[in-house]
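This document opens with one chain alone, in structure tokens, the form predicted alone.
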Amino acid sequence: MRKVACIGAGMTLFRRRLQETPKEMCWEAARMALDQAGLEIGDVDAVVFGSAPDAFDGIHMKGENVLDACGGIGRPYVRVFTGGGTGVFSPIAAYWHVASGLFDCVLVVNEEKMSSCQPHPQSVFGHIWDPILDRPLKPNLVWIFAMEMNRYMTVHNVRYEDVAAVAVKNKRNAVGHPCAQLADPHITVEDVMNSEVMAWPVHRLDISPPSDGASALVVCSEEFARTHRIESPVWFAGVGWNIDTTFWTDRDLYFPEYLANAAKIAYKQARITDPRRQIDFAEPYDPFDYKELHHMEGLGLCKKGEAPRLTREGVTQRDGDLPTCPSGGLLGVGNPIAATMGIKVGELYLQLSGQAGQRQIPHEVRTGVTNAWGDLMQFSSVVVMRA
């Protein structure tokens, strides 16, 4: 297989209810990658379109919909759905497209524009469910996580001051992103706690907020970032994913053994036998704050029940040993769910090529994981990059 880069991110504003339409969104991201690579759309060979639901925006074939925005007329298209994991599959589906030698230059453009979805996008995952063993409980999303969050925190004997650290982490590191819809240098762990009860353990400030936001990328080969002179591109370095069974209660939720799962095809590719030693940040998947422990430990970046002392310790901050989220993540930037490609994959291209800004870490770093988390806590996708 060939060498895959990537070479552009871009990335709107993440906001509830932003006025753009979803195609002045995928316009707006698309242009920005193509800027920052310094490429038109001519250069493009194909197009990879990833979101979440239909339902979100009222229509159906949303892709196609906004086809036009992400330079896709006239072009191979394909896109890519597997709900939360969509941020990290859709650079994953480009990069096969690239790896192949089918195609030297794919564009990838991810968008959600939750906010159309009334009175909540809460609503629109009413319908997941299994309609004979489920959907008589009358479930939502934050209750069946509130029972996976109470589940690690009794496994592991979690102190809940330990989980809203998290919370408390990636919203004063929002601060430093242009993009973010809740950053706060102020927050406190007292504030997490006193936030509103919204399904025990679960508090408001426990989870990420729901946003409208557009992100893109653009991945190359190896002979096209040469032959187009790219100074900075970030290598992809290996990538995996992996779904359990959608039946959550046959499992034990205390540990997410899709992402392990996934993160060793990865890890494999990547030529990593020890995760915690070889991998110099994290941008773990983080829609509550227990899950960026619970990825933490899928990923293989600490032991089982490990991830809590390590937040506690200094060890996940920015300046740390393993900086985790230094993007902010979902907690502090927002969650228009497949969309979050730009704080994930997007970030680690950013901190890999020295690009992050006010964000950057402060010590070298050579090779970055990310995963995304999707279906009923089933799936992962992850990326492992290298400057």
Given for the second form:
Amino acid sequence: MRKVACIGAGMTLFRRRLQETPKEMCWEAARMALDQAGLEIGDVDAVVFGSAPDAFDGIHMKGENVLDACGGIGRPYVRVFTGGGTGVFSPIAAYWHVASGLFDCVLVVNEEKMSSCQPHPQSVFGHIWDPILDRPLKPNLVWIFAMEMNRYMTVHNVRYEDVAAVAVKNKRNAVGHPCAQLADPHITVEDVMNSEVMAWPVHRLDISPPSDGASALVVCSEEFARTHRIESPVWFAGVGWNIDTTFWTDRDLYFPEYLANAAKIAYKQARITDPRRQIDFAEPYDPFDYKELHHMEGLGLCKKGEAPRLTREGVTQRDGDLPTCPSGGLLGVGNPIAATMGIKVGELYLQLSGQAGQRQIPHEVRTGVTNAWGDLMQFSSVVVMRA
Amino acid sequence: MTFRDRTTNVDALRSWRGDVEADYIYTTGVAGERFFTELRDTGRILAAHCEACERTYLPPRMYCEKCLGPLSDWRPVRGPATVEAVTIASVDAHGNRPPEPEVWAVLRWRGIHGGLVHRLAVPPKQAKPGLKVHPVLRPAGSRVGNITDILYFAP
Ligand SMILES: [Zn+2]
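Given the form predicted alone, state the structure of the form predicted together with the partner chain.
Starting with the chain above, the whole complex follows.
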């Protein structure tokens, strides 16, 4: 397989509502990524598009709707979908387009316009449940997360303060992000603990906000990066993905086995045998604060049940030994499902190429890992990148 | 990268309301037909067993996900269920606040792969993982062959 680099990233503001149509958001993100790479669409051989359920935007087969804005006309163009895992999965699809030798330069665009969905994007999640077994009980999506969080906290005897500390860290980290929706330099653990209870133990501030937004990346071969005199390419060192059963009663919710399996594939390729020592920082998927802890453990960045302690001791702060979500994450920047690519793989690219500005980790970082989590809460995609 | 601030008030923008019209009829399927008929007629909760994989599935399925063989050995679950995880829901499926918070739980049975998610009829303060509970059904004759034939689980 050929070496593959990321050479440009772009993203729109993440906001509760944007005026831009899905197409217009895609175009803005794509244009920014091309500008950063110093390229034009004519340099691009193929386009990958990623988005979560059509029902958010309310446009069936939205991949076709946004095609022109992504530069897909007249090119090999494909939409990939792994639900919430798409944010890290579509860069993986771009990776295999290039690593295979089929294409030299690929543009990846991810988009979500959740505000179109009325009265709330939550209404769409009502239709992901099994129509026979679950839907007659009228479940609310937050319940799954609440029960998973409860199981995780029960098994490891985790204190709620240590979970809430993740939300505080990420919302503060987001202060340096120009696209952030919920950055708050003054938020405290008490603010999170005193926010409205949605489904105990989940409080409102434990949850990332639904957002509109798009993001884009430019991915290319080593030879393409050389001939186009790209200054600071960041390399894909390993990719992996894995899925567990859709019956969430079949899984023990305390540990994301699917993520551990996905990480194993990526680490093998990246020749990582001791993630805690060989990885300098991480962008674990954080739609909920407890999920960052869950994902740190699934990624093998610490032992099972150890992530709350690392958080409490400041190890995961931007200037700590293992910074997590230096972007501000979904909790701070926002959660336009697939478009979170911009703060996951996008943040790895910006940090590893020294372009993260105010958010730049103060010490040298050479290796980063990120994951996304999705499908029906049982899928993870993992990317390891190196400077 | 360049960024511009923009209006986030959609009412100030030209916009229109629309919907994606679609209605559906869902069948319960071959396994579901048997599971719900048994629940309605005898009040028993059936699981399906794979001899080769030594796994008993709840909800029961037509096939084994491990070996992809057909499942024909059906047996009722025995003993109480154990609460594995709980949530106390302050918002319903539509994001509204119910008059009283509702307790929901993941329920498991000994020796069974899988389990059920259902309501728990205990006060929120007593809703704890580890609790042993039994299903409480609608009276025979008023059951319709639906998951809501189980009203809730209780100690
Ligand atoms: Zn089997």
